[in-house]
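Quick heads-up: it's one chain on its own, the form predicted alone, in structure tokens.
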Amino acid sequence: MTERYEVVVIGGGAAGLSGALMLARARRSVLVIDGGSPRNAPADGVHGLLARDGMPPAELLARGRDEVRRYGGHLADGEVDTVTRDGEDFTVVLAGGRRVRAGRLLVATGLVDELPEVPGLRERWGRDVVHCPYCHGWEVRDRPIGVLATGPLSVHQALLFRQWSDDVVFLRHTAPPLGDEQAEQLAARGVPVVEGEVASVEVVADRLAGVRLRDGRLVAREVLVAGPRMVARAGFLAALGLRAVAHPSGAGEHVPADPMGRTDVPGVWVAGNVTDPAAQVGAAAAAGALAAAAINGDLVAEETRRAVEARRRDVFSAETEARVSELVAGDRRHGL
């Protein structure tokens, strides 16, 4: 017999676990399915999260899983292959063939960072190749920083990282030529522009030493900023007619939803980076909790509707039975 849960949470990061915790505390039967590949795994610590700043991501998630279990929530490891509508429920099929049914879905699968194709870049990702100033700025402060420009948002990245270091270089790489206003902004902030495509990342003694341009020049840097293309992990939702679309910021894609995380598909909510690519851990966790509250409210509304319908049926049956009894008694009084 296929297992059934009131809510299945797909994705066990900050958003998914926070939502599962809220639902378990609301006495809902909830299952979290997690593929075990968190986006922030390469990072040494989570930053900007009140009372947990610097905590290793794996430790944060382990604590979250323990809290979900404490309130009766269930967790399962695995990748989701497909999700289909099955009457009023959803059927979730995992890669190993396990099938579960769910009354509601909370999708918190996050995203995948597609990095620029520069040899040596991915191996340094989350260490001395970074992308978010609010996640890594303090840790790389006052060091020589290079911004690998690949698109129109790269200028904004350079201006942001200039807040943490006086030594920032704009490596134009594959970005379009700078407009007059952008060039003036960089010049005004003391950010020199280096023309030429980056061919590789140079590493010495397991430390970033700089980047090598295709013409052979070496630009010495200790930190490299690279803006990834953010791709939502949402392919398994296609059978429901729910697909990721381009995010308005131009940084990648997301699954659209209302402020509570409700999607256009009834019964499906999203939270975290799958719908908000810029959300840090704290924002993702808050979004998961908010979506969970909306899901619980939706379930309460459905339960109340069904209870009212059942009560009306009971009242109608009782009134009908009383009326029939009254008619039978009347017939007997008249000898019928």
Ligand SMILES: Cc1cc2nc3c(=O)[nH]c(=O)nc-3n(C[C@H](O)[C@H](O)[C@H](O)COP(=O)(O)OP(=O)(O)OC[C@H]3O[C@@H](n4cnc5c(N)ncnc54)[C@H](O)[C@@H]3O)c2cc1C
Second form
Amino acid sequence: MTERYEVVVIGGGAAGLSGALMLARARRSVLVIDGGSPRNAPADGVHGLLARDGMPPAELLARGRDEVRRYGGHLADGEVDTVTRDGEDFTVVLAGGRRVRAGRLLVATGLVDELPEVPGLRERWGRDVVHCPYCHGWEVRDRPIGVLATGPLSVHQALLFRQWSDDVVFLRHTAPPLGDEQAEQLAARGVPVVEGEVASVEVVADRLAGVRLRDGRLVAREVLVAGPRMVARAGFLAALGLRAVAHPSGAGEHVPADPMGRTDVPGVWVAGNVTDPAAQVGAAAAAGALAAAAINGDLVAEETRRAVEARRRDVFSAETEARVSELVAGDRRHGL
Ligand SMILES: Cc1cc2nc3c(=O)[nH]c(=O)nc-3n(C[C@H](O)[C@H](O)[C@H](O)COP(=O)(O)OP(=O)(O)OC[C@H]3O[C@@H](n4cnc5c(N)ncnc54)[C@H](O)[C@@H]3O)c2cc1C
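Starting from the form predicted alone, produce the coordinates for the form predicted in complex with the named molecule.
The complete assembly is shown below, putting the previous chain first.
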């Protein structure tokens, strides 16, 4: 028989493990299925996370897995291929064919950072090619920074990174031409604009040295800021009618949900980067915990409803039995 859990958590990053911890502590049977590729894997440390600042991402997750196990939660390595509705349950199918049934789903599969297509850029991702000022700003403070502009949000990114360094250059690359207001803002904050498409990332002795433009010029920089397109990892939910849609910020695609993570598909919650591309580790963990509480509340409501129905049936049967006994006794009294 297919194994069944009250909740299956798909994705075991900060959001999924935090949700699983809450659910295991709520005495729910819970399985976390995780593909083992958290978004921040290339980074040395998790920054800006209270009481755990700088901890290597793998260590943080290893601790989280231990905590889930401590309360009886189950963990499985693997990628989920498909999820289908199976009566009141869901069937979750992993690559390799393993199947599990779930009463509720918490999807915490994060997102894919689609990086600009510039040769050499991907290899430096999370090291000296970065995107998030709150994750990396302190580490790159006061260094020569180039913002590789690819869209309308790039000006905002340049103005943010300017908070950490007074040597920021705006590389217009493939972004639309600047409007007057944007040009004025960059000029006022001392951010020069370099026109021309970037052809490659230059690296010397395993350090970023700058970017080479298509016309051959080298712009010397120690740090490059890129704005990836952030796309939720949600393809395996298609059979449920749940898919990623454009995020209102224009930053990519996400799975929409209410503030507790409840999606439009009954029984399915989402948490972390799969629904909120801006969530850092702390926010992803908090969202996982909130969604877990909502799932537990939903299960409690269902169990209460069933218990009330069962009780009503019992009371009805007892009353019916008593009435029948009364009628039979009456018949006997009348010699029938
Ligand atoms: C380079 C870089 C550096 C960063 N540095 C910081 C930082 O310093 N501080 C900070 O707070 N934030 C940082 N972040 C952001 C941080 O990565 C995210 O906030 C966090 O990873 C979101 O957690 P999550 O649980 O939503 O997703 P993830 O951590 O990405 O976890 C999702 C998990 O789901 C799994 N998964 C995906 N699809 C499937 C599937 N089909 N089946 C099974 N499992 C699946 C993945 O393998 C992964 O393990 C950084 C991000 C990047 C890119």
